[in-house]
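A lone chain, given as structure tokens: the form predicted on its own.
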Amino acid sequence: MTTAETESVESFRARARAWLADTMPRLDENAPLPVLGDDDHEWVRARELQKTLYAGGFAGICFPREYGGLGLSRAHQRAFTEETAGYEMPVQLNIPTFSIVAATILDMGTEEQKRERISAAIRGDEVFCQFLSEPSGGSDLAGLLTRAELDGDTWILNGQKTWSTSAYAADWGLCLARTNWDVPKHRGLTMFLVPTVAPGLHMNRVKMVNGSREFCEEFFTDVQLPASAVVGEVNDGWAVASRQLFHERNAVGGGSPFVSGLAGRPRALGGQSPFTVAKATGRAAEPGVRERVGEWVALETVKNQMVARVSRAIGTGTLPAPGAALLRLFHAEAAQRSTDLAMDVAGAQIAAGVGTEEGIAGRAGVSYLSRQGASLGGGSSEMARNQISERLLSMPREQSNDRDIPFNQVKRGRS
């Protein structure tokens, strides 16, 4: 849309400020910390809040109007997000529903998929997830074994996926499957939109060491999908997956224009910042603690500046899409350092984190149990470094012995 067709950012901000004050519930700073475990009620609440945003005309700010959004700019979205400080927001829907899956459908889906799925998510009627990782694949997504075979006009899906974030709360998932075994691994893949209630799809929730059960594993047994379930082209699923991974790196790194609200997920696996831990433990005046909090503030400042600069460069074409790996990598490094700093500040009080109702210092200890997750979500940090070295710095590509071999000839396991 042209500037003349859009509301000014300041006018939009003022209107949003008034609407939020009149409509959205305030966050309760004195509310007890959520217990990590089942969070089904939080997803019910997120859908309710999203419906409220939609009814008020503040949902899908950067999505096109024809698919249920407002068709406004990143600046409008930033203004709205800034105004949401202190209010309840459906931040669970940011990742992966809006910033990854809906964004991928917007780029690669059919017109029908865009009109039906994106608009349903913006209305608060549907939640999305990703079916990508597999138990045998590690970081080699293109080496997946889940298969889809065409029977007449129907695709038959069989295989297993794992580490699917919040799939239990979703209605649809983007699923990458192998449809041609006679070509190299990147060329025989197809992306599908799969309903999570499809007959033959069995899902288990995975309990993590910190008590969270946000991850799932899925088993697909003769799941039937229509031809309309294909996203992109048959056997060109890697193109869709590549775009999806771009959106994932961008979202995890904090650069997505489709995120609304001040957090990716409110639970954040129980984490607490060094600042909140310092206040809760009464150590905010100690010189060593102040140094650690200062380091955290510096990291956050650099991250915010980096997100703005890299996002702007990708948006204008100055930096290619793999530049999102810069955001993804810095996010992981900063998140892990923040966790370490919070542990240092909490000191011996982290021992309070052995129960289910631990305080802020205890939560710092619980968060430390899953600190490595920051280096894995959105693709591993090693993958991000490869992206940066190969795609941005033009360094030699990492050796791959199976790149040009038909996948049915690639040795796997002990074969």
Given for the second form:
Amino acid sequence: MTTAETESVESFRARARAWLADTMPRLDENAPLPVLGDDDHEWVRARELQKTLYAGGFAGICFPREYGGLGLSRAHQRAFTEETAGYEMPVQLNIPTFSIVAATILDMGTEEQKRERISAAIRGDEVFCQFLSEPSGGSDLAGLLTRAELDGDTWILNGQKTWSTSAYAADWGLCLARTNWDVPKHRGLTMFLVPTVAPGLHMNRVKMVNGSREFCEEFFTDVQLPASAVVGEVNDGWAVASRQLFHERNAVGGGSPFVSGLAGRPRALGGQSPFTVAKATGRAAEPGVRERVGEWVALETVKNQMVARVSRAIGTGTLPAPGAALLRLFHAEAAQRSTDLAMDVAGAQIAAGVGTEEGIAGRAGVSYLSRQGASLGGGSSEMARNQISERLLSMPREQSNDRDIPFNQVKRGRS
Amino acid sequence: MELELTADQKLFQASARSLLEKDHSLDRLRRLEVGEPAWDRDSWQRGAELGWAATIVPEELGGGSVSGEGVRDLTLLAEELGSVVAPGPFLPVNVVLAGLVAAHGTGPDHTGTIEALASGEQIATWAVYEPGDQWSPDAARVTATPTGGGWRLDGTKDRVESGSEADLLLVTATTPEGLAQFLVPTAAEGVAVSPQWALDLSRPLAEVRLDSVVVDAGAVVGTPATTAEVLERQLQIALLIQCAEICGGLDKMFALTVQWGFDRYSFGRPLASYQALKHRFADMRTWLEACHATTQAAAEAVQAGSPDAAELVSVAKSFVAERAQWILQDCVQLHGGIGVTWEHDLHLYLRRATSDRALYGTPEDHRRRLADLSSL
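Form predicted on its own done; form predicted together with the partner chain now:
Now the full complex is given, and it begins with the chain already shown.
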């Protein structure tokens, strides 16, 4: 499609508004809060909603047309997202399916992978996840131990992954594995597309302090993969992972063009903003409470303004790509402050629920328990600070004892 | 800073920068004697000739902006002035102009005053605070009593910026009908202006006593129906200027501190190589970006006259003023002892930021306003 044929943002917006009103179900504001840890039905629902979007011609707005998208601009996506306020949307598919995994396949995948996987996700037929982190270490991703070895034309995968978000609901995962142990760590990795139902793949759900079971751990025992499962080049998986991490920071920070509808999972995690807690606890008239709610309003607003500015700056090249770490770090700070403010506002009521239910104040309490989640997920805040100081401010890099050393000679424990 | 500037805006910025380099130095500011004026009318006049009091004034009233979007030009200018803690009545004159222009056409005509302020010929300032009060413009204790054809003003204002230098005061007062604003010449009988100690060396403050000051009906700005809206406009412009000048100052001090991090060595390595310090630089860099993001968003909303402009200026003020303290105090800490000496530039910026934080609503005041606006 040439520029001349592209529908204007305003016309697209108007069409979206009418279509949403006719087609998409309205969010029920009075619906009971979802129970964390039991969301299988939400995933079924997300696929249905995605199919509806696809049928209506509003799916994959920023993905290229040849892979099933609409090939439209960020401005079109923004307009659409604004119009979706108040409607039910398949927001579970935003992260990681569209904004991280599909975005990475688009950058680094083979033509066949792009054509099959991206379009299947846009149609609502497939959901993606990431098999990156391992129990041996989170921040030092390139030091991973899962191995893939060639047996004829078949790769044999063995090892263990963890922290894979909603992998239980996914069909495919991007899996980073070591394929050469005789070279320094970044140069011996390969990225694979792995079906989550592959024989030899065993998955458990991990229960978190807030009751959520969205994270999974996986055990790979002689999982067989064809050569066509490789994403990017063999032993150049770090290049793929780097794009993936960029997309992850961008998505978590709120700067991805592939997020449609409000990012994240506001319903599942909602219900405990300082504003709602102030209302629920009857403390809205207290000046101290009003100050804290105002602070929360300001922080949420600044967070969105920051996303708009930094993504635009990265888009135009005013900021280099590691600038996405600014969003990542600020997001964590804002999220933490928000849980702190909600706790302050709940005051004495945070320790007990309403009858046998946790209630809104209780939920603020539970949310406080996982306060650090925002500064751990998607690379820790400490890693984001390293990125910002080293990549944006050009400060000296941290010392590492594994640089330029074959991975099989790197020390991996005390002994 | 806006991400992209037009050629005209760059020229406007460059002209301001070059005048500031000629007319102003931090060293002069540092060496001011008690009672010595921080700026003179000639230098303000030269600024006005470059359009410093014209951006938000329509062309037919003697103003004009280079980009056609006056509020954005004003913000750009405020950043430049803030980056060198420039003295001068930039904030008060533009705030009064904001009020007069907003009220234009609704009450007595002030075209002549608008033109004289825009050209730099006259200087005006907003007399809104009263002794001992926090930010509460709606609760003025200064009274305006009708006297046949005019008004009589009584009471005391303080924290009046450039009050001793100004020709005109925009006095917010309570009338039997509610709040109203009046343009009062400082030379009027019954007006007594006395200097007030100010934390910011570059911004003289004054206390103004109004003792049976009589003004005619033409002194009124706007009408009872427009006063609230005009006050809001003055506040929005004041907050934008504050946030933008803080951003300009933060850019400068952060850059200085980063440079220090590279140049200063301890234990044989630069400060910038210590992770404990790198992480603090990363936090500051992030906050700085957020300060710019919210200031620009507020400027765009005020420029467009969006319904959320009131909210966005309070978001910006509450955020920028607080983070400015965090950043500047950390810059002091990273500099070590030299950062708390009179000879270092940091305190000049810290004075400005602390003063800006305090005036026209503290972050706490604006957070409560945000709660009001969010219908809590």
